[in-house]
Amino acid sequence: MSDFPHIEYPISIPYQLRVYFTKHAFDVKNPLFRDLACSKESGNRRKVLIYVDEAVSQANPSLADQISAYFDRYSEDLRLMGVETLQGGESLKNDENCLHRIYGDIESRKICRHSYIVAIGGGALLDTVGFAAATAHRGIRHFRFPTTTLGQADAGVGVKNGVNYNRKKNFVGAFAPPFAVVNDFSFLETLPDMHLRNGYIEAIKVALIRDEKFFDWIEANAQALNRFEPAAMQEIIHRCAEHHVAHIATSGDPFEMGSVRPLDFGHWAAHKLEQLSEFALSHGEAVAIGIAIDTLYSEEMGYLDKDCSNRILSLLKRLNFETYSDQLERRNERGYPYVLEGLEEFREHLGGLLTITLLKRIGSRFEVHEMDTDVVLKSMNRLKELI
């Protein structure tokens, strides 16, 4: 032992979570990210780089001139150091020359943490470019524009970076808050019917764990959303983005050190089933398959009544979500479905501790560290037998 007495000082970093939500955001008329990028927190920040979801840039073919065109108006104020187009989908997360080539362009641009870096796409383009401005120069402030429901609900408004590793989802990553989110609903008109869709189960997660209310709504609204109605769409994104910034705001637990995250509900399952599937299956519909699975399991175990849980089943069908997969039936060579390995990984991920969230009931949830194995069987056959 040292006869000096140890040193200690409580670190605080305060963050600004901010959401804000417009459309056509790039139109010259537009001030808002200019107001942003220049507000009173940006300091002398000004120079801007750009990636591009490929998706994004060809739906939307006049992206790029209306980007120039903003920064010319702008350019008393805000320097436009590049706009590049990446790849999008999950293959991005699994490429680790993409990052070389990220980080390539932060140096060859001169790009620093005054500068910013934007990332407009889909939830694995804003994974990539988050975790490679995380790390560049130690953290590079960056914007997030999501667009689609999934990236506008959930993912996109959180504080989590990560690429793929030896197939294991977000094996590396980084807790960086972006300095702001933009969501643009404009961008949502040109995405097919799949990937509209999608954001919806993130939005029954969030209602199942944390507002009946909001779940009733979601029944209520179920034919306007399959209709894509955009006010329909844009209040289930609102909703669903406000408790996701409010729990990580307030749960005491931003960056994930303890072992509880409820707003994994219906994960553990959907991360392997990805996978197993080569990421056929999209996050969306790993999710629902992942949610009906834990949702059985909670009425198997006596959490759950029947009539919630069959009301959970029935809406998820109503907004045409599958819930069951043949990747449920693919076996390992002790003969157990590959799915149950996830639990591990997730353990693993979690950092040593097991925690499942469960339902006791609509809008309330609770966590167990330990999940019968025969009883998550019985819920996977359950599922199978509902087809």
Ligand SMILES: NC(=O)c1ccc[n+]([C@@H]2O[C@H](COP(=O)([O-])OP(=O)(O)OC[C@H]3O[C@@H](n4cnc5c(N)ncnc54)[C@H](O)[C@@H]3O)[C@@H](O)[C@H]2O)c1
Second form
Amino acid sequence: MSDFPHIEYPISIPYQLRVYFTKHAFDVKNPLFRDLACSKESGNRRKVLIYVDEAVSQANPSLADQISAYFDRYSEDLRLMGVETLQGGESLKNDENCLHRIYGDIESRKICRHSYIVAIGGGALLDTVGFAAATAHRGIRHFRFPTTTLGQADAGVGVKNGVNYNRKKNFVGAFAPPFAVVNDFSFLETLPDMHLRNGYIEAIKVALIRDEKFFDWIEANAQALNRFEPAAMQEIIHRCAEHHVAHIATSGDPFEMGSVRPLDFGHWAAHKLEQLSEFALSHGEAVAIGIAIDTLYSEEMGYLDKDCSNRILSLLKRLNFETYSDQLERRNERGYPYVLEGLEEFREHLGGLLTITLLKRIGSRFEVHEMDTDVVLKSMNRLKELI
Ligand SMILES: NC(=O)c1ccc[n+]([C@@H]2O[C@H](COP(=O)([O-])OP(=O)(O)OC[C@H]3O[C@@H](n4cnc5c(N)ncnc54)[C@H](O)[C@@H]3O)[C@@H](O)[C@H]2O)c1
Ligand SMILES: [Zn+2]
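What would you give as the form predicted together with the named molecule, now that the form predicted on its own is on the page?
Now the complete complex, all chains and molecules, led by this one.
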């Protein structure tokens, strides 16, 4: 240590994770957004710049008018500085120009730290707009309105924002909790079935690592979930969001400074598969395969009994998730399976020691620091045989 005296003070910044549930958030009769934006914690903020996922605005042609009527109705409290559309989906996170466009809007609309940015869209749009908000002027408060099941249950309710770099998932990003999340169930009415289903996989993930009873509930409600019955969907979203927020708030590591990331169960392979498929596989589809691999791996290594792994795989099947992709067979010039590179990339992204979450039982997890690649390959082969 140095001979000179050093200076040290603790800094603690209280954050509040707030997730609200509603329908028709921009109906003039729904004061939720106005109340949140003008709450005691808001510090008298007024200016609002809104980004909408193009698929959402196409599916809801009256949304822009509704938003404008909403701000007219509450014009004493709020000022709308623009409603911009962005093409959502993973291509947005891969588009290096997109951040420049958002920064340009923030500059030209004079959005400052005393304004709000609102993101309405799928997880990819929320990640991108949230990152722009977190970095412009060193941080502008943002609201998230997730419009997919995966966004409402998982991607939208956390503290992470980011974009891809060089096709690597979330390589550039920031931890910046949103000012509030508004889960508006009415947006789900226009979501295609495949994306409706995708949110279920993060619920299965969180049930596997934290809550056996939730897993039982998903099993018992598989039929209703397959029919996308609103009551079942709303419940799975609510329970999954609750788990995510509770984990972030109480795990002691909200900004993931350590190495343990149980919410990333099944994700080391998933992120690599998304990249290998050039994002033809969606995040939810890739996570289903990643969970299947790590479940069979847990069984092959003797950590998880066969009945449990059968139950998990059969639930994935009942909910119509594929558990295999040809991408798992792709090899590099040295004959090494590309997907296994995902382990090293996962470690690199996290820093420190490789830490992978595995299962002991349904609802109970633990961590390992290495994976036997032969056993990973054997698990993948077993999945291929199950097709
Ligand atoms: N920040 C986090 O903590 C976190 C966690 C998990 C996942 N993610 C990220 O979230 C992304 C996946 O999010 P996603 O599953 O929501 O997919 P997505 O954002 O790619 O959206 C899926 C598709 O649905 C469209 N869409 C969105 N809402 C719609 C609606 N209501 N009606 C019709 N179409 C609609 C989008 O334009 C897109 O084409 C990935 O990039 C993933 O890495 C982030
Ligand atoms: Zn995920």
